[in-house]
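Shown here is one chain on its own, the form predicted alone, set out as structure tokens.
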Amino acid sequence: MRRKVYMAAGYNTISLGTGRKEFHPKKPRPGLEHYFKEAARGTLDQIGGAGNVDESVVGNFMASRFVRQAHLNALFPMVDAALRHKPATRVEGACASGGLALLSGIRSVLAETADVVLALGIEVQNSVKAVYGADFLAMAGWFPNRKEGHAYFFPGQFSDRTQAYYDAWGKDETRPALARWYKNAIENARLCPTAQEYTNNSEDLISLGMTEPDAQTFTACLNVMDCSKVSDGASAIAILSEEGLKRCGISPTDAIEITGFGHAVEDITQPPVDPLELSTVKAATTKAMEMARITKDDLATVETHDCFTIAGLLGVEALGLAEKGKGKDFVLEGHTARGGKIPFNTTGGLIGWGHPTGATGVHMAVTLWEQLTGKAGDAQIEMPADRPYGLSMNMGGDDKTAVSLIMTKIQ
């Protein structure tokens, strides 16, 4: 890239709903601007105040709906009166509105038109009942096939690339491996105290993966366990060039740098081209790792889009660890585990830290950015010194847009 750009002062909120002993249904719960002012303030804590901040963008899908508020950006004043008058945007793009915000903080730093961007992320989606929630999800697809599709419309799409998967390589083959990646979410997102699936205390994690799906009440071949969260949360980072760094006091021991980005859409009216691959996510991710100059062999960790199991499996091939119909095995021999050769989603991905969905790309980067730095307490792993980098895959909507981003410690 024509100029360094860093990262630091990472900050999540929790992430509630169902499984935090905070949440209950029927009891008043936190709104947007709580959410918003928490992780807004956790990072500007870090880097000095919002006097040092440039500008800001926050990545949302559907407060619109969810929370009838739009124009969030607007928001960023009442936090702190210092971002008054201060440029800040907000951007979306489904479940990737996250990594879009990330990507747009870092275009302004290389574009020189700012040396300090505070970006954020966050969803409130507790606020209706699942049925309608599952409708207000639906437009992260082509909306006009809602009426034909499932009553829980993702869960049935993914569904029905399970069912592609089944097909091609086998049942019995790939739901042991479904179980195996749900029960890694919910041990990663037993070490993150701000997880969802925190205080999951299931023993038999295995058991429940393996539940056999119930095509009356959900879907034909995703059980609940195979779903990422309905959660609300936010999360935010500092984007900074080596003169943000410096302004902000920060030091580069507590930073990490990008190297790498890819950014890929695909035809939202049209239905995927192949069930059995996840081709804008690996065309985001090729981007990335060809910007970066590594292949996937320099990567010590990933965090990748398991709004489902089957995503999980079809993260891993897309980055090239397995070949087509080879991503359960690698799951299966326990290469994606904490202690395999490349952990994957250290503090429990969507299915076990939560999906607020505007806030999930920015959550990936934070945790990768407490990994780089040695700042993930009991999530910690351990970080090869011939492997310093990790990598983001964030996925909105089935596969039709996708960020993937590059990330090392400063060496």
Second form
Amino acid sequence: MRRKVYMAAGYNTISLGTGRKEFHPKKPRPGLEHYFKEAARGTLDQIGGAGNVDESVVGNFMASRFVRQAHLNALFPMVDAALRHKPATRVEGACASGGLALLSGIRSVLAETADVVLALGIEVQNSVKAVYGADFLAMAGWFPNRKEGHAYFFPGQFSDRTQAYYDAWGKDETRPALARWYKNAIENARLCPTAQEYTNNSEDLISLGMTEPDAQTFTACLNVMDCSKVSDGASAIAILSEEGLKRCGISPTDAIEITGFGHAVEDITQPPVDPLELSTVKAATTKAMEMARITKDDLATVETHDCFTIAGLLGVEALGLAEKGKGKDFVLEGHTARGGKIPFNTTGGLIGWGHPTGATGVHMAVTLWEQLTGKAGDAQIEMPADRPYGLSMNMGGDDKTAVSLIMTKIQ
Amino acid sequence: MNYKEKFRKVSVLGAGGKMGSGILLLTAMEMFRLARENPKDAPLYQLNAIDVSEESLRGVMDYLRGQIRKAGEKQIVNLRQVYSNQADLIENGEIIDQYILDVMKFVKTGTSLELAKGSTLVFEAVSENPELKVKLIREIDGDSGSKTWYLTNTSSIPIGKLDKDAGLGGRIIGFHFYNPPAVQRLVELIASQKTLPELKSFSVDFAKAMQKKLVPSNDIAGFVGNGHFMRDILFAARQVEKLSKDHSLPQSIWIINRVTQDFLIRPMGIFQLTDYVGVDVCQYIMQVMDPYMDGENLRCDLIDRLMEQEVRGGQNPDGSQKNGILSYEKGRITGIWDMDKKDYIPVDTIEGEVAPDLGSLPPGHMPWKDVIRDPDKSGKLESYFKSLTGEQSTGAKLAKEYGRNSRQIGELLVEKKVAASTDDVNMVLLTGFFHAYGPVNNYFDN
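Okay, that was the form predicted alone. Show me the form predicted in complex with the partner chain next.
Full complex below, order starting with the chain above.
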């Protein structure tokens, strides 16, 4: 990269939704304004205030329908008057909106138009029941296909991918791997106080994960444990140049360096070229690793977009940790678990921590920043000295937009 | 006339009540299903919601819209198939809105019985008063030539009596839903000796279409459900009387309510359940049943005395619980009726006075809502009741007596040929009363 780019001062709100003790579907809940303020404030307080910010960017997918609010970039001055009359942008790429917000900030720093960018991702989804939320989320797909699509559009899409995986590689071996992915997610979430599944105390997670799907009420191949949460929440982080770090008084030990990024899109009007592969995620990740001049063997941990358990397995394969069809074995052998070769989604991922769609890409970055700087609390993993990198793979829609980032502790 | 033709003109009497409105809902949804099978028949179906109260009928329309929406939300996967040919309905929300309109269009409300004349089917869900039911049926049925079939929701009146008094010649059957009909899976089916076989066959098909669990009961007053419930109340009242020698009446009521709910792991204590159904309704059912009970007295002095003081229970129109034997705040028990003071004594006061005498819950106890969800429900219950039968506390002793009596009632219902089997009795209590276990069991043998 032409200029060093850093991240620091990450902040996550809780991921609110079913599972959290505070959540009651019939009681009033904090809304968009609350989460926006809390996350932005959480980061601003760590970088010496809004006066240090050159520009801001917010990633959001569907506030226009979930809470009937567009034009979210103009919310920044609500947080702090010092952000009035400064640039702010809202970006959207379905569930990769958070990743796009980060990229937007990275590009501004690289272009030398900013030294400090406040990047924020946000979504509030519990404003409607899941059956109606599914309509809003379906807009991440090609709308002319909605009529023929499943009632729960994206669970339907990924159920189809699961069926393809079963057909190609066998259901008997795959289903236990999906259950294992669920178990890992919940166990990791139990270590993170902001996670939606933080207080999940189910004893037999594998049996739950093995629950037979019911096509009459949901999908043919996925049960609800296979799905990410319906979540309200926000995450924020600062993207900085070297000058930005100095301006904000951030110690290098509290920041991480972005050494590579990849960004790829695929034709939304077309079905997946190969349902057994996340080819766009793979393309973005390959680019990111090439830019960072590393291989998968240099990675200590990965945050992958497990909107569904099958996406977890396919993410492992897209990264090249396992060949096509072998992702299930890699997971079953425990390599992606907390104590495994390469821990994935160490605070629970989309299934365990939660999936406030527009915030997820930023949440991934905050988790990696916490792990790489030793701020992950009970969720902290050991960072091997010979593998000092973290990777995030954020996906929008059914593998239509992908943002991958490589990060490392400042050397 | 085949199954679907019987839905050409259906009338629900008492449609403004909780049972009637539920029956209306289920019938409307069944009409929708039939209409989708043969869309050209759709305009021929008519569902009359009849009640004396216009206000109730207005409330019923709101209730229907809300319930159809809930049903649509649950069935959305199937509804998308149902509406797959309507290109303009794309999102789930659009499909559900259309479903509500399509189901509601069958329903016509009115306060006049004239609406019901010439019905192919009449669902009767008015109050549990034999004279009223007969009067209404006679008025609809006219002088002669009627082919209308009647499905009565009575929970206690012998069907043969209604048939005879209304002169229906077998065109009536007992189709007893549990409250609320939209949720409770149980239907007791009571054919009299004269009930037409084709009416019985239709009723079986209708219950199946509504995905109800059908349990047959012989035509003996009270049938299976109230046959057990009323005797359960009588036993509770006798236990209260015994306890009242050493305790105040509110204390005794609290003890039995606590034993029946917590020690016996039931969804409600017996007096809370009495309030839920209505003290007045329970008294009425006992009065209806009593003349038919050879060698048994189904009158309850405690219930009669409560009614003299106008302690009625029952539910408010919004479904919340009215005060009865117990008082309530947001569904939580807050007091016990004191007949001397004619007021409620705070439950905390009574609990503090008598809970220590009762003893703690035996080891292995789980609240009812946890037990019914437990994959190892049978094992957990087996283990808990084993521990309960080994306990000597007052609470455990009362629970054992109560459990044994409940079993005796179940066996009596089979002996008196009300129920065909103890399995049927257990099914009614499991599905109609949401008990975690059937009354005929071996838990209290030791």
